[in-house]
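Shown next as structure tokens: one chain only, the form predicted on its own.
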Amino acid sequence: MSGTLQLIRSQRPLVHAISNFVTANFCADILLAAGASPMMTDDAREAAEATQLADALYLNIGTLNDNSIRSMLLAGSAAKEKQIKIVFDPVGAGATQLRTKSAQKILAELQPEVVKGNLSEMLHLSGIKNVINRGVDAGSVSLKDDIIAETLKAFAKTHHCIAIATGRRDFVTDGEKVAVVHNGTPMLECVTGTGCALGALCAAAAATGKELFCLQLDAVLTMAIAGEIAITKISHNDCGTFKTYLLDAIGNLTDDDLNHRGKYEFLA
């Protein structure tokens, strides 16, 4: 592993997150818990200037509108000029034409270094259209792991990025290597914004170094293992306290925890 959590805590990267208004606060809390520093500026009049101050940029189209898309494109251009990493979450891609076209525009114009979505979003952007997408929630996917892996590898190669697809299992690929993460808990789906918060974590990790694949795998493991720890603290369906314990777990996780608790495999 890459010592990612220690890197985040020692470097305290500033993440400029243009997220959605439903989950912006939770993303900021997750970044603070992990040891990073959030900035949630989304006005197009200062998006580029704000990005010049940041160490990474996180773009999330969960509640997209004309202003937020314009802000993302301006911020993305500034990130490219400054040569900082962009993490993009194509929330709801495939659900509506606006979301799909906006995601495709961001992919084409900004070429983000990391693209993280749920499995149905990522497969839809990869060209598989017979995936049921229920808005921002992961839809129904019946494909085998080897087909998913090859599809995501092709996406990563085409877009020159790390591709991350979350779901019952999480996939991370750089176009060559594919890691499948088996950690996690279904309770992560019971709290609004855990996927968005993972994207913010991915941006914090991306800001710390060059081994991008390992850094992103660590970010995925961090959220998944924190969920496993949080669920041991609650009774059945305690969604509110689960969210609190999730933040606590991320704040207390160490790289040794990732090494000892991480359950993942590499597919050939």
Second form
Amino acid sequence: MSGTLQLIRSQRPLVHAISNFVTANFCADILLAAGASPMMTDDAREAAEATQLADALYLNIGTLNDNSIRSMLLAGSAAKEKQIKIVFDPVGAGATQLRTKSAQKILAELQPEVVKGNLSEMLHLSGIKNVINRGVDAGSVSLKDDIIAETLKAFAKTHHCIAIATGRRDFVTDGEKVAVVHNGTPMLECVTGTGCALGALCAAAAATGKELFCLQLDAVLTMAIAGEIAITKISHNDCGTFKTYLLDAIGNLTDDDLNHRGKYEFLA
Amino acid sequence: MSGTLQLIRSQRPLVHAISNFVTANFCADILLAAGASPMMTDDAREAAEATQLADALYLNIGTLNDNSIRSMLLAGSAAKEKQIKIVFDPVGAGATQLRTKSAQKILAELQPEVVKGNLSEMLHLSGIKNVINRGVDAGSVSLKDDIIAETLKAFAKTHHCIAIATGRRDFVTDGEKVAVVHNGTPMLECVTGTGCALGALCAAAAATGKELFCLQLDAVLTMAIAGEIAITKISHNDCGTFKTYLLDAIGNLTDDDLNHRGKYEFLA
Amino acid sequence: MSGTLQLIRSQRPLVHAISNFVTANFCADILLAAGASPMMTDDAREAAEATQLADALYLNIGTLNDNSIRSMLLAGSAAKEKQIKIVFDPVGAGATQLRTKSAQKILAELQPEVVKGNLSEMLHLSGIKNVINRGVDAGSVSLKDDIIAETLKAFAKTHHCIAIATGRRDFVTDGEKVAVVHNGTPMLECVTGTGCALGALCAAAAATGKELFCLQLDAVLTMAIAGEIAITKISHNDCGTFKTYLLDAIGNLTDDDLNHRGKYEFLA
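Previous: the form predicted on its own; requested now: the form predicted in complex with another copy of the chain:
Expanding to the full complex; the earlier chain stays at the top.
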């Protein structure tokens, strides 16, 4: 037990997020609910200076543009200098060339400590090109778990990062061990930005400075279990109340909940 | 009965929305609740490529700028090439020259299959200049229904589109028939972005490929009836819970609901 | 009793907000809940023209960039010409040089009638440099109330404005009298954008044209008391439902509530 949630609440890390305008508000709300503190700026002229104040950097190319990519690279350099962790969410990698190339550039230049995408994005960045990618959706991926695991392990080794791929099951690997998380609910895909918000949580967790793999696994469990809790309170397809209760669940979740409810296994 | 909602849920159309940063999140949530899938990018470098992945294109000038207008024109061309439907929301047309001119440019260059605005925006674009327009509000419009209907019919004929004007009553016309919808609630105007979200629903409906007038009428009924359902669950001016329940209602609405609760008439 | 909320609801002022993409949606929802009407554009080409339609201007540098600062200056000039009030929220002043300088430029060139920031931002702009500023957070400020009051009074006198500093207690001063507000709840800091939304409320109140100090004090009381009402309806750390109920509370709050629940004192 790493006590990740308690660490976030006691340290209240400041997460600098250069993200997208669609989910920025939700990501900030999730960070606050978890006990962290958001900072969101995307002007290149202050990207580095803002990062110097932060405890972790979260980069997300959901609505990338020339200025935001420049800001991400400047912020990333500042993060490296300050030795704070970078979490990268390659939203839509594989969907357009601009996204794929921007993601590759960020991977190469900044070497983020954590890369979290949905399964199709992560497979695309791993060089598996025939994955169906429908925009920011996870799409239909029919690879077997062990092939996914091997692909992600190779990605994590190549990029010296924790690789996280979300989907029906979530995978977390440091290049050696691979955890497959069975928690969660499909309702998480009925709310915009739960993937982005998970990335923000990953950054908040990374900021606490404990063993990175455990912190990232806990971040994944946090979102998945919060979703499970929220879904018990709603009727069939209540997307609005689910979103509200998801924030409530994040706000009230404890490390004990993660320990007792977490369902994951390690693949060889 | 066209079964529009069932079609959206079974086809899960990908709607590429080049929209505005104020309501993007809500539009995405509404699309997900309805069973569609949102994609939101506004960089001109990927506008066309992203549109090639989509099943419909939604353009909204709520927070227009040079880059987003360029992206809309590029995405629109790609949509024409791929023969997917374009739904256009001329937010604030009539309020500033930039908006009026941008709207006219999009109408002329892209010939969107559906144009949906509030009544004052649609009348302005129809050449009726003395309408009171207060920003994005519907403003006070005191024209009689038959004059509104004739104006919108002429607009629809001129632009070869379905024209939709929202307000105390909603009008839907293909240039021949005009449906006036009596469903809805004033509370829909107390939540930011219900107009934008209706445009997104129109695009999701259009993507299903059935007879366009019926699909658009159903989209209008969907938002109006969802509002009626949400309002039964709240006290006086509970704007927050209304927004939440509106999403719930969209998520649970059926084509039967549209058939049983829809109140509209055709003007000669 | 100035009847501020009743004035807003009867006049329905149009507030032009050049703000930030993180909290724009929430600010618009709060304005609508309060009975005002939002307009949000940030393109410099329409900044002045849009402002000419408005009843008050709200400027917020939460996600400033070159274009938005230019728009703010153009909109500010138009506001001066039309003699409508400007409310300025110097988000993150002190956190980066770009923010501090942009804030100083706006103060000098536009002389906003109201400047509302969190305590650390307001102290930074008052020349007190050793305040701990963590991004957009209020940070830890350990000055005594009378020193804070004197500093804010001097700021208000220098800039000929109402100065508002939010925090554990909220301060409102016109350079002569200083009100300290004891209403509120720490949960307001667990929701993104309550500070920005307060700025929007200040602009809506200012638009009504009554005595400015009383209007601003009432705006501060409105957010604080709405927070108190929302918190009675939730369990421990229910951040999601708190946000929802906060909007409900704003929608239902009356001037009587402000009078009966308001807890504030005047410092000599």
